[in-house]
Amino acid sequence: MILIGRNLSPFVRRTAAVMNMVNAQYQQKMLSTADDQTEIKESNPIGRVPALILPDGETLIDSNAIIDYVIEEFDTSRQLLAIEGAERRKILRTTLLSHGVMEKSVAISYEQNRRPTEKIYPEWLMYLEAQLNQGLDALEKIASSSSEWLHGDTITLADITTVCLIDYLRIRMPDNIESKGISALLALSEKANAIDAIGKTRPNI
C-alpha cells in the first residue's frame, strides 16, 4: 500500500499512525498540497491528502475513510475502535470532535500564512479561533476526567486523532498553545507520543 501525503498533515499523520499500530504495511510518499499538486491529483482529483493506494490499484480517500478500512482490514483485536455499541460511539464522538478541531486549526493556519495580510477576514478568523477553543475546552474536560488514556485503559483511535491534533497545534501555532489551559492534552501527547508507532510519524519541524 501506497500512503500519500506528508505527516505535517495532521489527517495524513492520524492515518500513519494507525497504520502502524496496526502493523499494516506501506510506503509512504511525501507529497506536499503547496508543491505537488499535481502529482497529487493522480489519486484523488480534487488535490487533498492522504490518498492510500491499495494493492490492486483502488484508491481511497480522505483520513476517516482509509483508516476505515485499516482497522476493518488489520485491527483484529478491534483495540482502535469497537466493532459496535456505546463504547464504539463514545469513541467515534471524540475523535469526530477532534477531528472537527484539526480542520477548524488547518483553517487558521491557512488564513494566516497563505491568505495576503491585507486579504485576510479578522471577523471570520476570530470566529475560527472561538470553534477551536471551544473544541480544545471540550477535548480537555474529557482528557482531565481519564485515569490513562481518553476512554479506558487502552489506546484508542480518539487518543491518536487527538495526539495529532495537539502537535499540530504545537507547530502552527507555538507562541499561545501552553497559554491555552491544556495541560491534560499536552500530556496526553507525550505519552502518546512515546509509543514508537505514534512518536515515529512526528513531523521534525
Ligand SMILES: N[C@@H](CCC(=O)N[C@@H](CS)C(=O)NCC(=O)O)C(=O)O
The other form holds:
Amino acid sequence: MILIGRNLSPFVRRTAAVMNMVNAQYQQKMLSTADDQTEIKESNPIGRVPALILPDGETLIDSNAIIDYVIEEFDTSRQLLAIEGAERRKILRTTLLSHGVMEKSVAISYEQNRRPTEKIYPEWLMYLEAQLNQGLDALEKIASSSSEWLHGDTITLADITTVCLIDYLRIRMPDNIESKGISALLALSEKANAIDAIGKTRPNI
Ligand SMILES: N[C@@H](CCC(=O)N[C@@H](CS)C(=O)NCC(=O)O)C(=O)O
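Return one more block: the form predicted together with this ligand, after the form predicted on its own shown previously.
Okay, now the whole complex, with that chain kicking things off.
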C-alpha cells in the first residue's frame, strides 16, 4: 500500500501512526499540498492528503475512511476502536472532537500563511481560534479525568488522533502552546510518542 502525504499534516500522521500500530505494511510518498498538487490529484481529485493506494489500485481518500479500512482489515482484535456499543461511541466522539480541532488548526494556519497579509480577516481568525480553544478545553477535561489512556487501559484511536493534534500545534504555535492550559494533553503526547509506532511518525521540524 502507498500512503500519500507528509506527516507534517496531522491527518496523514494519524493515518501513518494507526497503520504502524496495527502492523499494516506500506510505503509513504511524502508529497506536499503546497508543491505537489498535480501528483496528489492523481489520487484525490480535490488535491488533499492523505490518500491510500491499495495493492489492486483502489484508492481511498480522507483519514477517517482510510483508518476505517485499516482497522477493519488489520486490527483484528479491535484494540484501537471497539467494534460496537458505548465504548465505541465514546472513542469516536473524542476522536472526532480532536479531528475537528485539527481542521480548525489547519484552517488557522492557512488563514495566516496562505493569504496576503492585507487579505487576512481578523474576525474570522478570532472565530477559528475560539473554536480551537473550546475544543482543546474539552479534550483537556477528558485527559485530566482519565487514568492510563483517554478511554481505558489501552491506547485507542482517540489517543492517537489527539496526540497528532497536540504535536501539530506544538509545531504551528510553539509560542503559545504552553499558555493554553493543556498540561494533561501535553503529558499524553509524551507518553504516546514513547511508543515507537507513534514516535517515529513525528515530523522532524
Ligand atoms: N478530512 C480530511 C482533511 C484532510 C486535509 O484537510 N488535509 C490537508 C493537509 S493538512 C490538505 O490536504 N490540504 C490541502 C487543501 O485542502 O487544499 C482528512 O481527515 O483526511
